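We begin with a single chain expressed as structure tokens, specifically the form predicted on its own.
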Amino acid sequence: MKRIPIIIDCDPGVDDSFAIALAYSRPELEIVAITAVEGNVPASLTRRNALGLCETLGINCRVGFGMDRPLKRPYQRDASDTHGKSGVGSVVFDEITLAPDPLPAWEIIYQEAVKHEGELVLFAVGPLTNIAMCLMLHPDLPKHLKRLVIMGGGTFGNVRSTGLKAEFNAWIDPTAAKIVIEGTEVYMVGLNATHAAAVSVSDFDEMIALCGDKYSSGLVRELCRFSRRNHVENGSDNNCIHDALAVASLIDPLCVGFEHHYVYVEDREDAANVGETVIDLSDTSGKAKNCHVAMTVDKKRFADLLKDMCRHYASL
């Protein structure tokens, strides 16, 4: 079976960790690089977490460090209330010995895209700063990609200062989101899709049981336990495994249904809805459709993929 080469650009992050673990459990996917950006927690932590996840899971790929701040605005806040102070919940990495690639994230992305001659799928599941940098330095990037899938945006948001119009990843760096979403064809898995695919408490219980007590499944088991606990006890949205749904959309095309629409990103700092991905759902703007927007999900199929992931690590 010919494997699909993928890169995961991320800000690990509990749901980023789920996304990486899910991708690595699939025989049809080959992770060729993981690149880190600021986001859920500061870059100093997302970089360490990217290395720790690769070393713990045994992923043999390039690990690149990307931007440590948005393109224009300051890095304003993290999401440690959802992801834990370290960014990966209750997971504790042993001493990390893996070294990062000497090249910056955007150069790794471009190199691998060119190398794989149009077969590479790029997942961007954090703020889009690294991807925007790559596009600015290498405007021909899109022609070398098979698909660019982002987790971000959606028909509603989760940033209170914007009246819940902007989603966190887009809001952290709206300039980068604008460059990427308005500059190339994107598959956008937003909050409306990830919330529709929320994992139930009973599914978490089954996932934890499937992991068993093996060392090989320890990381995934801890992610499940933390997500269940933080959702039930603190009312967080850890039951929405946002970033893993983006990966699932490639693994099982029936898991996520996309509609083609025109989307623009509000990046003016004086706008009340800065960071919003404004979607022309009625197709009345007259603008060319530029974004495949996730609008439907099969919640059971997604949960089944997560359970298969747990079985995989428990079988090692």
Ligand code: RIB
Contents of the next structure:
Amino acid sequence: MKRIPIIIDCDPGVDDSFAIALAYSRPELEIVAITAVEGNVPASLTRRNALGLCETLGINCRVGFGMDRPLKRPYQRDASDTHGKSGVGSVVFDEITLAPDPLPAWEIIYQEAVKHEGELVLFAVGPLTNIAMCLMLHPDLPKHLKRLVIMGGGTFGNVRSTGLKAEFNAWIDPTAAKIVIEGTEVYMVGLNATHAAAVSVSDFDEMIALCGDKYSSGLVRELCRFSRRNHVENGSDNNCIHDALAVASLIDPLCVGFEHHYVYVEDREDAANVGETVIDLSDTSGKAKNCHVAMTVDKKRFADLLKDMCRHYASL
Ligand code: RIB
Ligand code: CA
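What would the structure be for the form predicted together with the ligand, given that what you showed me was the form predicted on its own?
Following is the full complex, with the preceding chain placed first.
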């Protein structure tokens, strides 16, 4: 079987970790690189977590360090405990032997896109700072990609200071989000989709039961346990495994339905809705449609993919 080469640019992050684990559990996907960006936790932790996840899951790929701050605004960490102190829930990677790739994330992304000419699917499930850097340095990146899938934006947001208009990834770096979303063709899996695909407590219970306690399976079980507990006890949105849905959209196209619309990103720093992805759902703007927006999901198919992932690691 010809495997699809993928890169996951991420800010691990509990749901980023699920996305990586899900991708690595699929024989049809080949993770050629994991690249880290500032986001859920500072870059010092997202970098550590990217290395730790690859080491624990046994992923043999390039690990690239990217930007540690947004293009323009200062980095503002999300104060919520959605991802725990380490950034990966209750998991702490204290013994890491893996070393990062000597090249920065954006150079790895471009190098691999050219190497896998037209075959590489690039997932960006954190702030879009690295992707914007890559586009600014290598404007021909899009022609080498098979697809660019982002987790971000949506028809509503999760950042309180914007009146829940802006979604976290786009809000952390609205300048980068504007460059990427308005400058290239993206498949945008936003909060409207990830919330519609929320995982139920009984699904989490089934996933936990399916997991074993071996090294990689133990990690997946811990992610499930933390997410379930944080959602039930603290009312967090850990039941929305945002980043994993972006990956699922490639694994099973019936999981996520996309509509083509014009989307722009509010990047004015003084705007109350800074970071909002403004979607022309009625297609009345007269502007060219530039974005495939996730509008429908099959939450059972998504949950089934997650359970298959748990079975995979338990079988190792
Ligand atoms: O708004 C949710 C997104 O922001 C997810 O990618 C989460 O990991 C954070 O990066
Ligand atoms: Ca993320």
